[in-house]
Amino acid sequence: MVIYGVYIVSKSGGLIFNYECNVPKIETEKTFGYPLDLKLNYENKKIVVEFGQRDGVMVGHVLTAVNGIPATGRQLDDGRDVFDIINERENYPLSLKFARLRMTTNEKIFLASMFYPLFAIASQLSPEPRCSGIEVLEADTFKLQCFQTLTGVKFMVVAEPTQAGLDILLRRIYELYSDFALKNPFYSLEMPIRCELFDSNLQNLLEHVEKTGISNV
């Protein structure tokens, strides 16, 4: 069993806890001819694939090296500008290395704030009253399972797409949250969870689940 991450979103839509584990490192290096059939854009101090994808290079991947020379932002380690190189025909063929970087804290906060209205919209679109909202979101590379408490706090687990029984794991995480976060006299509701006991017990739970399976939780 592979768990990629655990996220907790407050009832107001803010990310109050996240824990990542087993996030696969994706790197792809390919040789390209002129003209480059990918649209690259410089944003947030990195060069990102904005349009076009091929051979494992996907939209959102970041350029990390040109001809084996690491790139930091839009500059190579030898001082040359990346766009000056890829825009000149005589520099081709070029070996470009792309990778999917880990999300920053700000990116996680942004995604959590986006999930909140989607959850509410799903509840309103349901033809049946009292819809629970989004419970499972499945894609070709991952599965997201969500459990909302009576107070509106959302617990989410991202795992491999074939994983079953995530609802059991979510309820066990909720128990840990109740025991070690809510009962902590120094914790305030709606605030980020910073509790060592919660962190350590959650880590132990995930390690146990990966070794023995959810049925043994």
Given for the second form:
Amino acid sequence: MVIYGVYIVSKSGGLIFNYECNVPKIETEKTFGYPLDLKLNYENKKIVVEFGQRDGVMVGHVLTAVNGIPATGRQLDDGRDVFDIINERENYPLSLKFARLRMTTNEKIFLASMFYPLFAIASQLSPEPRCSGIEVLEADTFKLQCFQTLTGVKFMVVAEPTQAGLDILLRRIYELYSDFALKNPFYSLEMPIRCELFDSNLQNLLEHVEKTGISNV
Amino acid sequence: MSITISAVRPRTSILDKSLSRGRGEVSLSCYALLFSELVQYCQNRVYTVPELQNKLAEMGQEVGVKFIDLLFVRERSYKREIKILNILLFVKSTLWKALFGKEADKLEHANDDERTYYIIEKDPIVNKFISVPKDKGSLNCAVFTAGIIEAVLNGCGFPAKVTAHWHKGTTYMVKFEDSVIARDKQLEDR
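Could you output the structure for the form predicted together with its partner chain, given that the previous block was the form predicted on its own?
Up next: the whole complex, starting with the chain shown before.
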């Protein structure tokens, strides 16, 4: 009964609303010996694992601490550069902590606008004629369900893989959108949704679903 | 056998029919979308928030003026109200029922000022779907309803000013003119 996030993508493909909750925090701390078998890369002001995933440290995880000292970007809190430490043999064995950081809003916008063309491609590639597009995307750790309205707005919800009844939830979110966003005179179409009533009602709905299950909605 | 079908119906215009009650139900969504358009219409024609409030209140007044005769004929069987308390109770119950289908929550008299009365409503229907953004300050779209109340009071012979405030939900502050209070006192003394 766990919902990880709700995303709304407008007709033109931009992310207009995102709400995340219950995101599991993924962190691993491991001790490594020289030479380091992970390939690390410095990009976007973060040190990211590029290759060599093992024992829970996956590609895309960010280095957050060395020997217990937290790191920001390339620098440790005590001023030393991380790559210098990693390249010196005498510093080993080294304890490194990796974590999957939460996405920034920019990254979310970027990923959501990537979903939109995938959706369009899928509806054309389908062997069945008159296909509607991606409805459900299932992975090991999550399930993403998408509902496209008649006007082209896409509502997406990411939940745990065994969650059922997400389409009812999506229709309720659609109702909330048509009530508190579309009837608000201060909301313009295709713009990010900044309506307090919409946010609070959505949170109430998600809490209600988590406590009592989808069939009561 | 000949069948004649008359294609001419007796023409009755709407003025020949009696004042019917009509169906008292309007779809909430329909109303909310119309009101949202009204607010956007006003917003496109003003530059500041107080001007927007004035414009909404004016529109409310045009609605209120038309309500007076209709309500007194239908609900009060043609009898005028002459006391302040009665007209306020009329506003709180009959007018509200005709507009929104329910009565206003509370009617209070101010402790310090005898010209001021408060009508309090926790959840006005006009504001049900509206989230005011921070840059609009203390705009309350219930000034539309305040305009309706003001027009009704002015039209019934109780000149007053009505404003809407964010207090205990929404509070409409009704400020009567001195002449009205003086006249009411005379009525009581008699």
